[in-house]
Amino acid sequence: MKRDKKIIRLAKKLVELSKDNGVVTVARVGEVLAGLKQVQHRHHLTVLKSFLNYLHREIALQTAVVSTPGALSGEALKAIEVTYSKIYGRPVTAVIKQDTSLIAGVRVRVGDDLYDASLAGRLQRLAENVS
């Protein structure tokens, strides 16, 4: 147990120092991986399984999936980078997703947190408060 917890602090330091201006990067990431090459730690796949995980929720923080039926301008995208980067205090990226399941409006996933504003969406909620 003692282990697994200097594991999961050792994992969560390799994100941070992943990091360049608080987002992570390709560069970064590789100066990590290189600096884990050298040491290699007792349990290094085990640290590498950890550290992978946390980089994966990092990037999901990092990243908005904007899920729409049809294509968005790049004023659009562009204008819900600079909203929730705004709203989350990080800089956030839009990342366009196309669903044709929604039949308008857009869905926004940023990390956990989900932001609907699809006809789809108040739809199913309408008939949840009916039901």
The other form holds:
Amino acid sequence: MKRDKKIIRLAKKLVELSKDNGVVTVARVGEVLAGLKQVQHRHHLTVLKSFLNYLHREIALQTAVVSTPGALSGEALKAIEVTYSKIYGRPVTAVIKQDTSLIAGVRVRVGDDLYDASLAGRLQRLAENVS
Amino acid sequence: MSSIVEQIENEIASFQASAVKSNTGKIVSIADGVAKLEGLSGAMYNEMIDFGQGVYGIALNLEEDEVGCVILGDYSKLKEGDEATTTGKLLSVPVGMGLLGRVVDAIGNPIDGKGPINSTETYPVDQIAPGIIPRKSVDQPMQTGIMSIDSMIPIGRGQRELIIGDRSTGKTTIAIDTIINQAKINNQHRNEDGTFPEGFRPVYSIYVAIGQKNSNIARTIAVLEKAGAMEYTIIVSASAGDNPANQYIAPFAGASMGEFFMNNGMDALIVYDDLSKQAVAYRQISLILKRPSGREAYPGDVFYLHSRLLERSARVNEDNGNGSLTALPIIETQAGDVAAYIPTNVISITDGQVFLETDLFNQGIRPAVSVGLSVSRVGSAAQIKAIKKVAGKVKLQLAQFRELAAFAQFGSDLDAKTKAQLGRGARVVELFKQKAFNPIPVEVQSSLIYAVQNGYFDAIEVAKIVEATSSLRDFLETRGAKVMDTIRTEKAISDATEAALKTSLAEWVAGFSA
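Coords for the form predicted in complex with the partner chain, given the form predicted on its own:
Every chain and every other molecule in the complex is listed next, the one we just looked at coming first.
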């Protein structure tokens, strides 16, 4: 896909319009899509693809994907949400993802940032330091 | 084995259950050693990026949504969608005395099969050059062992002297000769226990091979080993087969290794062979990164690429260890065009240049140093008195000789003075012919030039001067050893030494003529 600066700028603006109090909401996204359909941009499909791409990024920034090999209590999940909301200064929703390769502990991903407190990660770092 | 157990025990002792934060990104595209990554929002300029599987890269382009990264090493295993992590570190290479005698790649990994490098210290490859305050003027000579250079274009410790010329004109040979000469001087002064006497400053060498054939690098190593110079030398190799990122980074890695010696009060010599190929590698990286191109398609910052590298060579003052890093960058010209982009850039950055001419090389004048176009801007301050005394007028004499020789072609009737000038000039040209990898000690150089200047060669046919020079050199190194020792230690030709030298020369003339 060719990167057009104008389209990128438009897609980013659309993402901003999709936010309500700094959080992307389904209702706002629906409104933005309806508006886009009305306007019928010359590169409608490209704009949509770019919008989807930046929307994914924005959602990733608002979501803490908690990978863990076992189950996690609701309280723990809540505590994670509170902690990361405080760190990033915006509301962060926690989502659980099961990953048995971690052996034990948790790994949390918020956007590009990865917080690793898993045993597998610990062992990997140990191996790197020893070799 | 016990050290590994110890390391594991230390790790367990320092175990903390806290989370480790890293910043990640995904490869969007990868081609020709350059990867574009999505994410990595926390990446810093020039930061090392970990691609996993032992592959690292350097973040060179930080854009709004993407990070452009050059990959060091084998990138064939990487694919679109692979994850990369920031490391929070700048690219660093091992430095220290343990590197001497070793051949390493652009990031300091050994490639000579002699096991791991014995080094505990690392330096970042891209460091800021010493400022104005820690610097000192060049005042100590860096003897190349090449008579034409040491007498007419002297190089000082901490100087940057460009070696420039077309292909196959002997550029590398001059650099190798200089490295061999440093090793010879070091060995001459070394005590039996391997230490050096107080007051003597050994010179360690770093040879950075950029974009060269592996066979050429192997030949260079063989020459250095044969001459016993490898034990004082580090070879950094980024051959033509290496990816452009390695060719771009190799000179910086070499400079870091050299800076270790300078920062620790020692003297080092670094040869960049050659910077034209580094510029080409940098151009390739820049074009793939879609940076705007300028003259000859080089990016706008190609001047800064070379200036920031060569500024790292310096002579620092006593307060900063009194060390030095001398640079001999090499530039290959195309058809003698010194006005091309990269040659003019590097000429303006360096403190002088040794220009080698194809015509002279083909005429058999080797090293093919063009006296008219070569210059050393600061080195004369570092020349020892012995050489200064005898070689002060050589450059002028040679220039006059070339002018007279050009005029003499048109007429046969010449006065005695002109004939004598032509004869002397022709003999000096012959005197400066020197075999490759055969550096001449400075005391012998000064005596040989003294002999020509004072007419000891006048009776010898021009065609026999090379033979005579070789004979006189042997004579001076054997029967004249005492005089040579005096010149070496005194670094000057006193009246008494001059008298002794005259006697030796007269003895040699009698023997040679007979």
